[in-house]
Amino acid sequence: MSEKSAEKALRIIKNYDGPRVRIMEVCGTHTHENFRLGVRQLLPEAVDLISGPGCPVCVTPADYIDEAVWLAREKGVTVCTFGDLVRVPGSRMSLAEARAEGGKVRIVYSPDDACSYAKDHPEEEVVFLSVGFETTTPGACLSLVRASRDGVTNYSLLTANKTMPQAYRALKGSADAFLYPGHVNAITGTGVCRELVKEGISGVVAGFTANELVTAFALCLAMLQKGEPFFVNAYPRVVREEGSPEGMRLIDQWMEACDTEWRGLGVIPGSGLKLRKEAEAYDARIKYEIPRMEARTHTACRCGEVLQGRCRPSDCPLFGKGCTPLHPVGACMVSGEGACSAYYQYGM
């Protein structure tokens, strides 16, 4: 980006003077880099900036970890995650809670990396826990390619993955404009930004730099003035309109759309992805018959408004006080993307 196109949105942000507009940071890494590098303070009043549901981790629910923690605890299966996962609190406890107790909880950087560990101890049952989006289901579908190429069978994944585009469906109205994830849009393409602009939804795909952050909100604030449904890229340099095909055929090839629960927005149609019947051995849910769990969360706890940008994390009544990145109460104050830690880390 020149100097020149970033006075150009400089300008545009601070000579703004239409109504009052809400947008959703989607992305829990441009609510964290927008506190860090000072795009915030740029922002004019009339600019209400709301986090919305795009931390994996905040968005996954408490019975997800209850599964995980029954697994490590009652069948002794080897549980791999990353470690924003092993904090977040289920009904009766997190995993770090379970691993105190003598469950087997691992830290791993990739979904290939406890793939390697059950090859490499195949007299232990082996779960990688899959969350995320489509940015990172791609890596958990080639742990099973070469689990399957390998003859590895004492892997499995415990699936939570989920999709944006009907995520975006369910959060209409409650924004002006999503300011879309770049990362995400990296693998799934421009196409269903387009088709949400049919729907009356507006966006921007943003990217992470200073400059990136700035451009995609003067955009914004150009594009809602005039009115109309809109959808801009402002990433070309990473997000191409089609996307990453191999990365999309990997998911289509192994996971099936099904209906999944996001924490703080109950369940969303078709916005998850589950193991195709083809897949099956790989289903730690099948594979280990793991029974319905019925999660329980703390009542005060308001992580699920959060991420329905209904209030900012400092409203909540534990937030700094019960609820702190030490003692985290809710999922959003766990996650190094989260919203209540990024309020919390940046004094707000």
Partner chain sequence: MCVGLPARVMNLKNGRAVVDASGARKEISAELLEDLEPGDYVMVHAGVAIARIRGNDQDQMDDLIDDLL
Second form
Amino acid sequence: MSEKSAEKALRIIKNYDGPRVRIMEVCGTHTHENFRLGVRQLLPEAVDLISGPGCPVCVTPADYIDEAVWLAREKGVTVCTFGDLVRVPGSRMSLAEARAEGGKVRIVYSPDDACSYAKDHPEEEVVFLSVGFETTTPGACLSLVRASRDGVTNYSLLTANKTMPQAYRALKGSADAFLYPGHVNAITGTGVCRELVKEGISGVVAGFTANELVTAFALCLAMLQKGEPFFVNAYPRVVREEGSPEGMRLIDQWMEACDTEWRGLGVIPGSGLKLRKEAEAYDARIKYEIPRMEARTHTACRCGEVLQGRCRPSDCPLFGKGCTPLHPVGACMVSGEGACSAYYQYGM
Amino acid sequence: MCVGLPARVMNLKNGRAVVDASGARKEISAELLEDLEPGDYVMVHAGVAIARIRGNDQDQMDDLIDDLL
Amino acid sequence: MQENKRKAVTLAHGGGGRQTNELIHEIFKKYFDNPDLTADDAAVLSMDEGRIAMSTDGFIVSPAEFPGGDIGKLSICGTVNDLACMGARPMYLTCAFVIEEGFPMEKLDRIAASMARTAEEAGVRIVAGDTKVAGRGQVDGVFITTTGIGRIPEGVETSGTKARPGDVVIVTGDVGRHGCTILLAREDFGIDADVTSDCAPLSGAVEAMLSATPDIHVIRDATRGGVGTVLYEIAEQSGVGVNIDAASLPVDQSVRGVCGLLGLEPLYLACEGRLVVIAPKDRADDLLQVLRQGKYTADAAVIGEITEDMPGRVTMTTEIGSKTLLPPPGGELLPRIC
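Any chance you could show the form predicted in complex with its partner chain after that form predicted on its own?
The next block holds the full complex; its first chain is the one shown before.
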């Protein structure tokens, strides 16, 4: 029985004979798993799989890194961060380089761990680099709930949190269907996807196992052949219609929408989150009066086009030459999940 | 963007849960989910249980693909 | 006064005078004593004719003691295993300590005892040593460097350049346990799991394999960088491709769990008691048979084969049957969260 549905799904994928289509994954973990599993090999020639802007590391602009480096070097702040951000190049240096110079950069598993560290080290000033989409943001908010409850005053966030809905709209023309990021939808629910269908934007909410990805691609191709805008939740064991109301409430309690820059894509109005005025005691930008950073980026880098599926990583003149995972120039090479890094590492 | 790992809830106290992900144990926040009980499976992302998991990916695939054809 | 002095290593212990002597006698000589251990400036040893292998390795690990081992055991295993990878039977080791001022004497005692136990098990003698004490903060606890020599039997010729298309790739046990153990022992991530280091001397395993067949092309000790890095090195050195079957790779369940939480690849976590063995396909059964009887190699498995195509690359056959490239090794292992 189960073996059969896997075969059916693979048959749907292999036998796709519709028009040329572009499917965009907008989740770094999808990019990663699709490469790890060799999913591209299964897709027929008429299907382009584009790695869109799904990794918060990739879309975080250089001036954000500059701010974090400034905190570590000029203010002696202990910067707590997810591992992915450590090698991201800023205008002058990465956090790894700031650490080598003596800056305190601590890799944490979660914002909660960063808050614990602050609580245990009252003599240090601790800032958590709060990046991420709707999946990650509630955790950052929970760390503030805890900081305020436990009176942890040496803890704050440097926010670069982002939300996906406006990004789908901005990328509407770049893909025929999105592989929606399952864990974002676990928080937001699926209402937003239904809204997008009305605007002519199609997609399938996908999980992350081999079965789930194969299912999602099969559904996507079957629906694309019908030619109508569509939405399917192919990850119902985790993603519910209503998402996580508590997660959304927490985000709304602590943060509000703002315009924000996506590395490579520019400013997308209303796609960012910043701390509300009432929470400014936890806003590192206010607390440490961080000056405005003017980021410099490499002119030859084509990350922006890669993120929009307008070119492949290998089309960029820097790819594999001036820009490699060990010495990244562009955002897409920085994170293991970045499209360029994944292409480079998996030799595609 | 979001590495998630399924884990089993071992015990719960004051909105915190100790979960077991294939033998790796970690205390995480369970504040996003209501009525969790030990033995439930949750999806863990960056120290937070973001969703309850119902069923496995194989059955889910069977249902979805059967519906499609 | 006398009691206090004994509790921690002081700069005076590295001064070369009476206290240095005391340290040597009370700890190192106590454990390392054997007929070849020199009291002079150098050990004088007799060797048979033939080829010898020689290797040196420095050890830094934080914490110095961890589940399944400590820096002492590690420092013996590391050099013993490097020698064994050339098919050599390890014979003599030297060791040099750099100890941080204030290092607990009791801990140093445990580390030396562990070195002696491991050396005895590996059948190797410690013949010379050196002790330096560095000021507080100049080293992290204790650093140990070991150098060893061993004799290579007739007819044995292993080298990273000798992998040939059609050969099988064997690992001698589950991968990534040492790296995972250290990661957990540092307590940076608040994750708890029942994982112990695979740290072990493997000279016995190599000897057993060579007695089953001398026709082994490559033996590599998968330490820092893990099995993935070793496979890439072999692919490069031999100018061949390596294809591994993802499903046949032995990984401890808890190691998998930790890797899942932190977004790490077990193939790139360090091992300290795992060999990658490459041999002609028709020797695989004989090798597996002896390995599975070994104390540290019971879970040995064939994980893949050497190919002609994709030279210099390591590919994986995935759970859905397609082929993908194992990401090449790079940089510091960073937990991947988002």
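All values derive from a computational prediction rather than experimental measurement. Residue numbers count along the first chain shown, from 1. Whichever C-alpha set is largest while still superposing within 1.5 Å between the two forms counts as the rigid core.
A displacement of less than 2 angstroms separates the C-alpha positions of Gly18 between the two forms, with the rigid core held in common.
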